[in-house]
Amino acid sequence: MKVARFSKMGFILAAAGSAVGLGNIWKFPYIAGEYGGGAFVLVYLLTVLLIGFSIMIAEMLIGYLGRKDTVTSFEELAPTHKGRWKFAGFQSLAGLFIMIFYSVVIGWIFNYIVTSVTTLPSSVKEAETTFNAMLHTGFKTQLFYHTAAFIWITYVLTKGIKGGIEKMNFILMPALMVILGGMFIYATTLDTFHQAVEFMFYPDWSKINSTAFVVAVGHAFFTLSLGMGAIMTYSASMEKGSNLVKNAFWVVFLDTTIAIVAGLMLFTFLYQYGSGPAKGPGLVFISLPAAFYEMGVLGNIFAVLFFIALAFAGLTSSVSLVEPMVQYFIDRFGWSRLKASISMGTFFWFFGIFAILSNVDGYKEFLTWGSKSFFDWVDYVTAAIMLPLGGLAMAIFVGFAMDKSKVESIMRPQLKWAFDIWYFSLRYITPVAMFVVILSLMGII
C-alpha cells in the first residue's frame, strides 16, 4: 500500500500550522507585556534561534529517519537499549493531554466569534464580567463549542495526511496570514503604532530577571510545538531527499513572524483604544474586545476576523497535537485511521468536560487540588514537565545515543560549517537549558 507523503509546501504549512497556535496570538503578546516588551522579545528570539531551532532539526531528523510513530522511531534508531529509548517516544502523550484544555479554549474562541458579530463589551469591566460568566456559569455553552471543536478536529484526522491535514493547512494557514496581515496593515496607519514598535523592540533591561529568561525559553519551546512528537510525526511523512534545515528555518520563521505581527497589532490597538499591554492572560478575551468596541462597527468586523484567525491557529495546531497518538495506534496495533482518530478524539473530549467543570461554580471545588484546578493542573504538568522532558530526551538521543556517522551523513551536507556548532549546542547547551527550565517551572530553583 502506498504511504501518503506531504508535498514540500504541504509539510511546511502543516508543520507551521502545528507551531502557529494559541501560543503565538494569545500567549506571546500577554507574556511580552508582563515582562516588559523589548527585552523579553530579544531573549525570546535568541532562545528560538539557539535552542528551539536546534531541537526542531533534531526532532525532524528522528521522524525523517524513523518513518514511523514516535515510539517506534526512537526504538528503531537507538543503537543500544532500544527498549529503554522507546519510552522517550511516549512524549506524544503530551499533545493528547494538552488537547484536554486546548479544545476547551478553542470552544471559547468559537463562542467569541458568534457573540462578536453583534455584541462587544463597552468596557474592560463589562468584558471581564462577560468572560467570567461564561467561565463560571456557562457550562452548556462551553460544552457545545468544545464538542464542535472535537468534531472538526476528529473529522480532519480521519481524512489522513493528504486529504485531511495537508488540505486543511493549505486553506487555513494562508487565510490566517491574510487576516492577520490585513489587520496589521491597518494597525500601521494608527498613531500608536510607533508605541507598539518601541514597546516590542526597545529593550528595558530592568524588566528582565531570571524568571523572565526561563519563561522566554519555555515559551520558545512551547510555541514551536516541540517535545510532543508533532513535528516528528509530520516529518515521518516528509518526502525523501527533503532539506531538514530549510524546512525547519521556514517553520521557525513563519511561527516567529506571526507572533511578532500579532503582538505589534494587538499592542497598537490597545494603546489606541484601550489601556496598556500588561493585562495578563485576559488580554485577548477581556482587554481586546473592549478595545474593539471603541472602533464602532469596524470593531465588530475586526473582532470577528481576529477570533476567526485565532480559531484557525488553534485548529491547525490541535490536529498536530492528536496525530502522533493516532499514528501510534495505527503503526503499533494496526488500528484503522477512523478508529484511532475517533478514539483519541473521544479521549480529549471526555476529559475536556472535567476541564470545563473545574472552572464552573458548584463543581470546581471538587476538581481543585492545592491551588490549581483540573484545567490548570493539566496545563502545568504538560508545560512544566512533559514538554521540556520531551525536548531534553530528543537532544540527548540525537546528541549522544544515535550513531554520529548517521547524523553527520545527513546533517553536515545541509548545515555545512554550522554542523559542529549545532551538534555541540544539541549535546551541551540545549540539555542544560532545558534542565534549568524544568527545575524552574517546577519551583525547585
Contents of the next structure:
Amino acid sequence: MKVARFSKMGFILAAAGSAVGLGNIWKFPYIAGEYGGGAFVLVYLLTVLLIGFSIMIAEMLIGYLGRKDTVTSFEELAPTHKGRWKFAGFQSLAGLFIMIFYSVVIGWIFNYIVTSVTTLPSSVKEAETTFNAMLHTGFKTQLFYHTAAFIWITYVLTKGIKGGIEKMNFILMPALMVILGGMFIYATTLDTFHQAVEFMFYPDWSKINSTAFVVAVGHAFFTLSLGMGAIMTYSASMEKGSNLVKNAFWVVFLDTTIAIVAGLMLFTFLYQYGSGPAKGPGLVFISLPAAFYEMGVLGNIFAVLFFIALAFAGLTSSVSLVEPMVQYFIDRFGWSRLKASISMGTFFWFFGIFAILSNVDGYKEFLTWGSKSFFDWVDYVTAAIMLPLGGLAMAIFVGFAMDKSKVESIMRPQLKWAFDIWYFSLRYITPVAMFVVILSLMGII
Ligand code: TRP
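What's the form predicted together with ligand TRP like, now that we've got the form predicted on its own?
What follows is the entire complex, opening with the chain shown before.
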C-alpha cells in the first residue's frame, strides 16, 4: 500500500541529491588532477552524454513502469525468464556495500566540520599528519562520527519517501548549492581562477590513455548513481505521466554542473593559496585545509561551510544507496519501514566498523588481503565490478529483453527523433563500453 509519491520538483531534487555526492566534490577533482585535467574532463563529459544519459533514462523507465522494489520490477517487466531477471534486482545490495565505506567517509567529514571551526593545519605536512592520525589511530573518533552518520541516515529513511527523503533533499540540496555557489563566486574574483579554468578545460591529449578512459567511464556511473537501482527505486515513486527525458536531463545537468563548479573552486584555492592541483584522495582532507589556513579567519569559515556542503552531498546520496534494499524488504516481505530501515542501517553500521578498523594500526594487518584493506576492497568491488555489471544488465534489459513496442510507445513521444539513437546506444554502445570497463578494471585487458 505505497501511495506516497515524490512531487515533480521533489523527484528531481531527490535524484539529483543522490547523484551529487562525495563523487562530485571529493572524487572528481582529485581524479581529474590525477589524469591531467582538461582531456580527462572532456572524455568524462562525453561519457556522461553518450552512455550515462542513456542508462539514466533506461533505469528510470524500469522503475517508473515497475513501480516496485528493484527485484520485483525486473521480475514483472521481463517478458520471459522472469525468475532469472529477478536476480538483476539484487544489484541493489551494492548500495548497502557502498555504504560500508561511504558512511565512514561522511564521518571523517563530520569530524572536519567540528575541528575546522578552531583549527586548520598550517602546512600540507601538518595536514597530512592530522589526517593520518585520524585514519590510523583515531578509532574512537571515526566510530563516533560513523555512528552519527548512521543515525541521521536511518532516521530519514524511517520517515519515508515524502516526509523523509523528499523533505531532506528540499532543505539540503538548495543549501549545498548556495554554499558552493557562493564560494565559487568568491573564487572567480581571485587571480588564479583562469589557471583553474585552463587546467580543467585545456585538453592535453598526451595525458589520455586507456586507463584514463576507463576511469572516466567508471566515474560517470558512480557520479550519476547508476547501476544499482537507486534511481530506479526513486523512479518507482515518480508521478504518473512524468517526462523521463526531462527528469534525466535535470539530474545529469545538475550533477555535472556541480562537479565542475566544485572542481574550479577547489583548484582556484589550491593555485592561489596552496600547492597547485594536488592529486589523490587526500585533496579535500589534506591540501585543501592547508590552503584554507592561508586565508586566515575567512579560511575557517570557508572550511566549515565547505565540509558542511560536502556532508550534505554525502547524506542525500546515502539515503538513495540504502532505500532500494529498504523498499525490497517492505515490498517483498511486508516489513514495516521502521524495521527495514533500522535493519539495513545496522548492516552498514556494523560492517563500517571493520572498514574503519582496516585502516587502524594494530588491526589493519588482519583486515588486509592482497594489497587492499577491507575498506579499499569494498570500494573496488562495488565501483569497479558491481556498478558496471548492473549498468550492463539494465542496458540489455531495456534494449533486448523488454518488448520494443512497449518501450517505444512510452519513450518515442518523449525522445522524438532521438529515440533511435538512445535505443542504439543501449543495445550496442553501452554494453561494449561496459564490457571494456569491466575487463580492464579486473586487469584482464
Ligand atoms: N552518486 C553518488 C556520488 O557521486 C554516490 C551514489 C549514490 C551512488 N547512489 C548511488 C553510486 C548509486 C552508485 C549507485 O557520490
